[in-house]
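First, one chain by itself: the form predicted alone, in structure tokens.
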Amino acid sequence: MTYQSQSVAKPYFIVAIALFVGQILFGTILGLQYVIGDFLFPEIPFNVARMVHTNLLIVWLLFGFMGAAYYLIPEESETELFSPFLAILMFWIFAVAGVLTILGYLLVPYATLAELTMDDLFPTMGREFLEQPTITKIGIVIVALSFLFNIGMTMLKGRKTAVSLVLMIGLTGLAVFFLFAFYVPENLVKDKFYWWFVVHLWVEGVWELIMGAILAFVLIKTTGVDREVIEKWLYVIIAMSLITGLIGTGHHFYWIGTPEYWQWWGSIFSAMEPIPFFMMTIFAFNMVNRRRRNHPNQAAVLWALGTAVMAFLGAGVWGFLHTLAPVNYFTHGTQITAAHGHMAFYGAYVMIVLTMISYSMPMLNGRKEANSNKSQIVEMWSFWIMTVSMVFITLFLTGAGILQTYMQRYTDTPISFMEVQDKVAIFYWLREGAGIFFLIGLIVYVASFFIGGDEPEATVKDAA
């Protein structure tokens, strides 16, 4: 490490990545109950099992995005940070709320947890990612105030630098779309035009700047190409992410009772959303070729080109599949919906948390730049089982979501919803098998850090 406070960001990591793995589980535990629908029933009702996957998903990328930028933030600036205590503090409340938020899930009726959290008094609950009570929901702004303040104020006492400032306007904007979440209007029009401000506005605007500072952050430090260079790559992709990501929540607006012009912005700029993706992934292979030096720690590496690349197709093609108004129309809702979101939320925010964690965690460790190259062996094998296994899943979920959008909505004769769910049986139990995949990819991945921890790290020979 450059900077002493960087150590904060770990333990930040860890309890990422263990939230990961619960997300995971969970997500197993759903897949077998589209196939066997009284699996762990009563005990984990499907409703309340997704609620722990999805709100899973959300609290481990927002612990991996805040570890980041403890890492990250020092190191640009050239300063050690504001206050290491305030850090500290604030992952033990946001760690503790949300671990009893989770458990309240599992362990007591959701009606019920609205009760005890008295959500009569300032109504909050009962909408789709945005579940947790309204007193988790005022911890994870008090949480990400005091993070905005630690993080700027380090900013403010040293070097600015493009990375850092893309990094503070994409958390910025993270805690500022959240606000939404408390404005519940009685209208359901009203409501779900701006729920999509938070869950659109964060993973299709806001989270694209901090993707995009990090990757630049990590293409930086093992590349060696110019900052300058890479600045002005991140400018334009931002810009451009920006640009389509913000107008392009439109296309959420097509159905919901919103004017019919939401059906053009919405198309238009839609479509234009996998340019972004498409530039970061040329900026990542093209950083690589031009690289000077051969960084030692190549699975960070190989994390920041996959992260590229996955986030481009899953965001991006993915995404444009069912973008536009007329398609739209039969697909909305359908398990192609599914498929997007999997392979997007992969590609473009997981992997970007471990390609930092797979970058600052040797360092955090005491290394000097890299793991051992046993080590980066079985981290690489983790990459592959995990992003293949996301291929599939993402395919098979696209099988289910074509027959389902024929079968139901498209043909003369459509059938019933839970009549094509038994006849596209098949592809959830191939999704369920890519899962379990997924799941040993995992851990593999956690194995990684234990594995040749005796063995010297990596060296390679800078490039000529």
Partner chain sequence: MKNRNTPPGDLAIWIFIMAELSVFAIFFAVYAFTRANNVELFNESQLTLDRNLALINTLTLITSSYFVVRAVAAIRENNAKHCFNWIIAALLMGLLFLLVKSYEYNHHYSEGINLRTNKFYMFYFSLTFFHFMHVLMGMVILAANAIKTRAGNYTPENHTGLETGASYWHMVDMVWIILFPLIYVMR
Second form
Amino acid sequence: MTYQSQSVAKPYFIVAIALFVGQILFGTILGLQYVIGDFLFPEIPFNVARMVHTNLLIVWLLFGFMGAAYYLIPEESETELFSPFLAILMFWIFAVAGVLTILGYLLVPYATLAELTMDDLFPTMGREFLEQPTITKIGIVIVALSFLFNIGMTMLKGRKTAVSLVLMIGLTGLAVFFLFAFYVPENLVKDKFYWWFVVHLWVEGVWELIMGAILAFVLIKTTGVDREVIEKWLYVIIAMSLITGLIGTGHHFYWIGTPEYWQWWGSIFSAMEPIPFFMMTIFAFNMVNRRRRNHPNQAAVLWALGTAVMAFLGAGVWGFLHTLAPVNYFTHGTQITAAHGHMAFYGAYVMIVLTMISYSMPMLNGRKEANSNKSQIVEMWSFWIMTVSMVFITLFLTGAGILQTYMQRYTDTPISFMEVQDKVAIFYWLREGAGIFFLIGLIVYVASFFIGGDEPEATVKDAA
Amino acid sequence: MYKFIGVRPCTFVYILLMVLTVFTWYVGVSGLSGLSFAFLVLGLSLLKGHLIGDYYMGLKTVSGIWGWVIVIWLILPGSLIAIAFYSAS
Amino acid sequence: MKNRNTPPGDLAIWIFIMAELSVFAIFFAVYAFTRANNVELFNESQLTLDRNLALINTLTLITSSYFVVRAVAAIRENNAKHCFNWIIAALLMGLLFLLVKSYEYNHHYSEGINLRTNKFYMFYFSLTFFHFMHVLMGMVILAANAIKTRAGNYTPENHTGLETGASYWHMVDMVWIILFPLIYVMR
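Can you give me the structure for the form predicted together with its partner chain, which would complement the form predicted alone we have just seen?
Every chain and every other molecule in the complex is listed next, the one we just looked at coming first.
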């Protein structure tokens, strides 16, 4: 760790992992509720568990992005962070606000939460993924702005690189698009239209820039390939992300009451959204092949390569499967969507955060470049268990989704939603099984931070 | 460092491109329809694209796959367009 | 005579060029196949387009591309001044294209025809607008090239930036060359 202030990343990463564990615990609850409907009812009804699961995901990824930035920007800029104090202050504000919000979801009925938080003064509650009380949302904006200020000031006083620039653009875009969460039109069509300005333009827009920048950073550090080469690839990749993803937003505007041309624009542009992910895969493997050194942190390299592959599969391929309007007409809102959503989020964003943590945590813990061999092996086991589990979760949900689409919509003799759910229940049981394995993988992952701490650091000779 | 003497190849190409364009326009304003004219006009546009690729973009002097990318690009959508128009007739 | 194995200009722009070309190619193909299912509608609506203006636009773009070729040739012959002039001429042609296209759009709008009128117009407006934006972007790049030429940044041995901008501009021209017959003429 070259700069002392990079250490502020550590609490962000720790809380990120903790919230990740919470997310998955609730995920397993949800999975069981799919097949045992009143499991934990009325204490934790399905809709509450779902809010907790999705909100925890988003918040822990945000903690992860911020930690990544706090680690990466000082190193790229070759200067200490502008204000470590501000970073820690924001950490506590975000963490407390986040915990209180989740407790709010769990402990009181949602309507009561709205009353308690005076949502009626400026209503923004009640929308998927944006269930947070307005005051929490305001808190998020304050935390985000302080964060951007801190990072921005750091960049201004130091060296500017393509990596830090792209990361900054992505993070700024993240903050700007979040503002649409405050715009809640009366008209239902407009409501849905603008909702996607947060969600799509995040995960199929600026978050791809964040992912690309972090991936480029880790590849520069672990392969020793020329910065210029890696940065050029990064620019091309993000250009493709924006070209395809911006108008590609239209693939969410097929059936919500917007004009028909969105079915064309959305299909044509979003069909190409896999391209940047494909390029990231080629990019990652190519850079590792051309490496000038064998880095002792083989776990980080594994995470980096895995991220590119899983992101391509989950976001790219599975996304493509249901992105064309004529297909989406039948699959919209089915388990196909859930399949894609899980693998995409895991492959792209969960994994890139875990990649960054894998790379940087050893140094944050005082190591020179990597954890011990033992620790890395445990970590790599967790990589495989979680990743393979996710693949199975996705496959099972895809199976459920195909059957659901056919039986409920495509066939000449459709049957009702609930009847279909009964028929695909087997897939839900299998999914839950895979989900348990995922949880096990996560436990192994957490364990890897506590195993092999006393052993000597891995060296290049130990590496493959 | 030298001064070019004579008419440049790119100028010849330019004149050819203009002529082909005017011909296409003529087909258009005359209202000439039907598969043969459609294919003729399509074919000419692909030729024009090829000329631009080779002479304007300078791909004529490029060996390997990069020398062929424009040709490939012209053939692929060109074929699809041809198939579509054929199936429409 | 082949004397290089990468195209002129930065390789990154070529990746970008191929990506853009792919988007247009898909759009063209989708247009053609949609037309196959709506032949009469497409034929009928196509008649309302102004082929004369389109001719002017096509000739304009081809001419501007030619000017760009001359600009690159000029810098290779160590004549930065001529190079700059050729680029300006190309930009003026580009501007002419934008003006003619805007006039065309205005004409349609004043008759109440827009993106939502029917499938043909949806494609017409989408494709030509999308292309319009690329002409704009190409002009911005060429303008940057012009400034750098004026500042003496390019030499006969090293003018990659200019070749990069030129390549992008030729792509923009090439797209229109396919677009013109496809949308305005083929029936």
